[in-house]
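Below sits a lone chain in structure tokens, taken as the form predicted alone.
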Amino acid sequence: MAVIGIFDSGSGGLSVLKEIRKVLPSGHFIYYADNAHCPYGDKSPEYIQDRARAITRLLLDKGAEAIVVACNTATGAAIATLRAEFDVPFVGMEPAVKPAALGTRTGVIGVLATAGTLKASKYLKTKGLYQDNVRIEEHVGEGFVQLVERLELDGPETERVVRASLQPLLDAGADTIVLGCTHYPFLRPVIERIAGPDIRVIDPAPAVAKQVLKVLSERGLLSPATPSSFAGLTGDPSKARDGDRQGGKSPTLELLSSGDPTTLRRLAAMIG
């Protein structure tokens, strides 16, 4: 099975691998949380390609044979440039514009995402493909991903955040909700409650997980089943190791940080 690289600005890509590895459940993992730097939506095009360019540099040095921009910022500032600059397949994330397009009922979506994914071209040129036929109202989730990666994900204060920039979309009848942004899956039990069992909320991820899926049967990247175990964390880039090697056999999972760990090892125990 091939190395699969996957990052975003912090923890939340975690829940794209989550279902990456509901398709290929014996894959060999390296997840890099650039959280030293979290979150990439405030961040400048040209420090996020920065950025996404040293942590490919890292991942391919680490093995890895694919990559997963698990980051829908960092998909739309950097992917194209990554592309054209290594020699590897990439997938990125998109928010899934599409099929809430083609199921809403109301003719009105609502788009929780960052700015910078607001604003990027890739983002843009799917919106255009659909705004003539239904309308897609957006919102900022301001304060989504500071609240996952301080692990507060539900309780009175999680509920205030993310009503404040979900009820704007609700109010304009959106009936179908798309989670722009990796962060936000951890928050989507507070989301439902909040917009109630008549709204659909969109999570792109499985979709990710598919195409991840497609791209390495057609380089030839798939192979029999390895043994499964779960690797160690280190906390500084520069000083990235392989993962611990439990009972002798290679990890299929190793997690790597730019800042402080808390959250990433967390989080990842709690996707299993």
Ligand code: DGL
Contents of the next structure:
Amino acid sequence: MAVIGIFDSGSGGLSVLKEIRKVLPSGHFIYYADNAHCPYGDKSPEYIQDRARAITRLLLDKGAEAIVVACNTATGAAIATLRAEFDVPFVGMEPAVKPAALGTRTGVIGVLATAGTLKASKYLKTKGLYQDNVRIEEHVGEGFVQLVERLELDGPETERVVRASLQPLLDAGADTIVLGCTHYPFLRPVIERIAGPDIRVIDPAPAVAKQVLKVLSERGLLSPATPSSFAGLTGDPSKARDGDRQGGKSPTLELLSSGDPTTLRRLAAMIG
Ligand code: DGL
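Output the form predicted together with the ligand next; the form predicted alone has already been displayed.
What follows is the whole complex; the chain from before opens it.
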């Protein structure tokens, strides 16, 4: 089974890893959280491309044979650059505008994402395919990434912050909310509580997991041959190359962070 590298600006991409593990239960994963440079949402595309390049090199050095860009913002800013510069398969995030547009009853869908994602040509292109048939309302999830990175996943303050960005979409008549940032699924219980039972919330991660499976299969990377397995965590990217390795166990997850790995560790334990 191939070694799969996964990265995000922080811990959000664990929501994608969770879905990938459902379809690849014996996979070997190296997850890199760029906590020292989080959030990406308000950074320039060039900055994110530089980070994505550096992280890709690190993941390849550690043996990754396929890379999942488990971050909508980095997908929008950098996946084309990565594909042009590295000879390894990349799978990125896709905002779930299509299933939302096909399923809406009110004809209004709401997209929650970062400012970077909402400006990226990848998203604008997808939106262009559907906006003649449905109204697409957008809102940046202001403060959502910070809530997740602080592990404030519920409570009155979390509810207040989430409501401030979600309510305008609901007021506009949206009956479907697209989670366009991989951090947001960690706030899904709060989002669903505020939205109520009639609102459909869509997370693209299960579809991305299926795409990972498809790409690995096409590249012949699903063979049962097992590499030396490993498990470890380091907060220091210079040490990340030498992350602890332990032989023998399968499946494996190696967690790496360029900053404080506390949340990463806790959320990784939460997703099981
Ligand atoms: N989790 C990321 C995304 O999917 C990035 C959020 C951020 O760093 O602003 O967009």
